[in-house]
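First, one chain by itself in structure tokens, the form predicted on its own.
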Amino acid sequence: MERHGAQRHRVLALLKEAGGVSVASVQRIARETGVPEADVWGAGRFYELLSHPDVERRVCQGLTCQLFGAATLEGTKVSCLGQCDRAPVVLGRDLGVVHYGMPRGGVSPADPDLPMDLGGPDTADYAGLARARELGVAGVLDALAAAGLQGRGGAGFPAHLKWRSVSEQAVTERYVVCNADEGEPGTFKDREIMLRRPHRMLEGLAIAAETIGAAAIFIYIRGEFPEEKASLQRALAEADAHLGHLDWRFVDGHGAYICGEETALIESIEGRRGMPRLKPPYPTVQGLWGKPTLMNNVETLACIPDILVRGGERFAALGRTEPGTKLYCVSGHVGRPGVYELPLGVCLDEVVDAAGGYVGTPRAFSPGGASSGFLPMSARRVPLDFKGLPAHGSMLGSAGVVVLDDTVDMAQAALWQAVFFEDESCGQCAPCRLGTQLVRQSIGRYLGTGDPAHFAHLDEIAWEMDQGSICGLGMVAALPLQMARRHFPQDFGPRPPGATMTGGGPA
């Protein structure tokens, strides 16, 4: 039983300091924090970096790395490492990159008219924060509403509604949390913001804190991003004159994709397994330690300073089909993988044009990470935005665009995505825990036998997962396979056992 005053929130950090989960570390931390040994053990074993801290080589098995031969590299296979522009990638024991297929990707050329302007110089004038103080709470909220800024983490929820909800709560102890646990396969935009424009993100957080009346800011940053964390810490020190009045706290992620879900992230900060909570209540009402909590993604926060300095209406007008610009991550079979800031609502051809054009003959693309499934090239001119893609059975998500050429067997591509979802399911709810296994098994058996009968119950399984899962992971985990079968049926018909399909035919 957990004793009164137990310090559960220290458990994960102490396990990291101890070098991971072991009998000795668990016993010592249980004594030090007052948290039962079983709980310390269970929390630590949930996280890849704590349960397997001694891995010498972590080989990314994300979609893009698989396209470029990750299966041939030696090491422990792990989920996407957020380095898709450099595929294939291997991290060493210290989580530094020890192997990559390409140099770090490109970004849009410097352009001061762009709100985030990744190619431009990072500045620490904090004009947006000064403007926020001039406008006051009501003025900041009105500016966000005029901008029409939607959450850039994937959900696309209007930012001003979140901010307003927290600011109106009767409870005055409030928190701001930055979700920097970027883990969606094909996505590496937040990584580039933290490396290139850390002051933009920190300024957005300071504005958020002063607007909602929070004194403490938590930055939950992916454990595989040590360089990015160091970049933020340097920027924070440089901007002490502007930011020193706030309580800044860095919290390390420990290798669990599910902690990108906001309530799972909160559970992790509190020292527990990263398992999503049932909602409502939403974090804006009852979040971190039961207090009103504003959580935004890195990119969302990086848009805030420009909105306040140059006006919400201007930001809104930069978009094509929806407000503002968007960072599109592009990898796969393109000439210059990278992160490109473009009007929200551009189509695939425009995104790929910014990324150096197609390499080979394009056949399919994933518009928003693994969660968005696959679309055929007949959808290449569909606006890549939050509202339009659902009409095509997909979603913009994190805007992690992966292009696949005609050498790719779409059944194999679907398997790579299914492995990711099975590995990253937290296991809390049965539809997701069992469904992700069944989806992966159905593709594996099909590839082994060439018999499409293994997909007989796929639609029923997918329905159960969508309707019965607590969070979005289980709801979308079957989508890559479903969409691949819908749009590329020739890759899912009878085939010789063990055969692969390329360009729609056997290879």
Second form
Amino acid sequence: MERHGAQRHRVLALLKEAGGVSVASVQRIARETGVPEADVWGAGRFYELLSHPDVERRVCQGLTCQLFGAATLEGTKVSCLGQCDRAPVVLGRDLGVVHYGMPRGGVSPADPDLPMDLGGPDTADYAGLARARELGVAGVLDALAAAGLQGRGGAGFPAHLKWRSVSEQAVTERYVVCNADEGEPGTFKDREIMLRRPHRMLEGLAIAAETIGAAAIFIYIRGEFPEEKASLQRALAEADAHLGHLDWRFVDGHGAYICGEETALIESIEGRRGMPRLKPPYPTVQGLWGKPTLMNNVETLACIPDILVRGGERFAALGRTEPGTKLYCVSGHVGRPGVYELPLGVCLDEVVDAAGGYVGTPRAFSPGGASSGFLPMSARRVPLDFKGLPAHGSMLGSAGVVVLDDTVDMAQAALWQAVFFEDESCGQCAPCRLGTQLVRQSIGRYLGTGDPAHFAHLDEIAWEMDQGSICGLGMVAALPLQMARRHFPQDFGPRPPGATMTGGGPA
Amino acid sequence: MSDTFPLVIDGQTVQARQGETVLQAADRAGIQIPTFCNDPRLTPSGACRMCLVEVQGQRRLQPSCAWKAEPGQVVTTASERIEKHRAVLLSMYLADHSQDEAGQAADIATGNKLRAYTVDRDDLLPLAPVHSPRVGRADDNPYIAFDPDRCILCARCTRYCDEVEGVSAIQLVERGGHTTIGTAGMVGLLATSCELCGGCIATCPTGALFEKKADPAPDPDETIVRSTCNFCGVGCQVDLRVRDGRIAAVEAPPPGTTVNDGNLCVKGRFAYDFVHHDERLRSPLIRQADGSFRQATWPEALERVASGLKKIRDRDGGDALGFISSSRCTGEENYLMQKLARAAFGTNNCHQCAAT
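With the form predicted on its own done, generate the form predicted together with its partner chain in the same format.
Expanding to the full complex; the earlier chain stays at the top.
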């Protein structure tokens, strides 16, 4: 049990400062914070950057990096680093990129009509914040509703409902949290916003905080994004005249994909292992330290200023099948990987067209990160939006689009995704902890022996992972394998032991 | 306002009390829902997923241990969906668990709920062993052993250690398949804040935590004898597990049934060796002139003590005497001791060894 007045929320930051988890650092931090030693140890050992702090080379094992030869690079294997447009990527000891396959990817050309306009200048006039003050709380909520803005973190939940729910809570001590823990394999849009348009995001946060009456603003930023954090801090200092009256707190992530899940993120801010909570209650009712908490993704927040300045209706009209523009991250076998702002609901062909076209013969794609599984090219004209993709057994998620050409062995691709989910499962609930291991093991055994019998009970296991898991990670972790098996059965038949299949035939 | 309300569980109208969970309401109505991670003394964690039920209006299955009962709620605890869920989940647990020669979850004297839930099922999947990459931990403490391969990570032990004992010597460590129960630095319990109360053993549903010196093999002829712990005056109830007339282990009766609510301390749970010890005193001994002891009767021994005490009082006064009662005495016995000191010998020199 922690001491009365214990400062648990400092534990992870102190461990980082101390250079990671060691017996000595844990004893000292336990004494200093009043948190039991076992809790400090258990929390620290949860996070990759705290449990393995001194790594010379972290080699990204994300799908795109694997497509471009990550397996041939020397170093410690780590989960997707969010640099898919530069694949394959290696981070050095200070978490800076020390090796990449290509320079940083492209963005849409400057166009002032675009809400995000990643290619344009990063204006910092804070006109949206001024407009929000004119509109008042009800006006801001109405504008958000008119914009039809859906959460850009992956779930697509209507933003105005979240904001309204928090602002209607009886408890007046409230928090705003920015989820900048981008980590879905294939996704690097928030990274570009934080680097190119940090003021947009900060302005969105300021508007959120004033609208719901937040006591403090927390920015939980991925640990592997030191450059992005510096960019935000620089922007915060520049805009002090507009933002200085608010209480801003930066909280580092420490290498755990699951902390992108909102309740795991809250646990992490509180200094605990990033294990998702049971829902309900939702964070809007009981979030950070049990208080009503508004949590939005970087991109969601960055949409807000434009919605207030130019109106919700205008924003909504920019979409095709659903409201607004959307940042699509494109990587894999395309001409110019990058982040492209397009009407929400464009199809794969249009997204890839913006990204320089297909390279080679496309065979499969992942529309929204590892969690969205794989689709065949017969789905190339399906609108990539929140409501339509579930009908295809997939989802838009974070819109991390990865294109795979016909040289890719889909069983191998499924294995890469399975390894990711196994490594990033928090371990709290058995369907996910055991299911991710069973999925990865079955693909590994199949690839080793060529015997499809190793998939014998995968349908039931995948069903249970979906039905029984506490959070979304476990629910989707079997999707890449299951969708690859469904759409590319020729890659999952009997094959010679250890053989690689490409394009449905032997390599 | 009535403090109970009706809800429907499996078509049966059940009265729930305010604040009760679905699991509690079902349990009182005689509807059994299987669970690993629930312990009524602990905040529900909903982590083991065994107790998932269907709640009308909820798309997803919900953990009945954490889901609050509400008036008019309609809950289903038995359906094709729930049976499939249980069968697959149990198959997965079994694939990650120590098994006996018959492929069943390993049995242990303290009981293994995974075995109980799986042994009669014919709908389990024959999954290949998972071999989760858990790290082991050497521990030379005399009482508490941990076998990670019997652990299902329900975290009852870590939550008990925190929420009930307030000790937090153990915690979940690592992540994903590596997750296990550990200590700071993965040291033995003697090097931690652990008080060796053994409550972790008692709350463990699968026998992953067990008593080092007790025989782990189940014995069908074992009998349970309810008794009162005599190590102090609290009056904790104990269930003595007796084999061949000897105490094989000491357990607390189930939580919620006796004053100690399922808890015991290190002495009550583990210090039972004296009962059958060769050197245990079974009758009074009187020291003879040559320093050796001879057996005596109680009347003779008490007479000897009384006369000795009176002799000192008469020679040097009552304050030359001091009376110390054992921490094993009850409140009543302590009262009598001070009465003896004050009334019979006229001194206030009395003390109780637990009153530091």
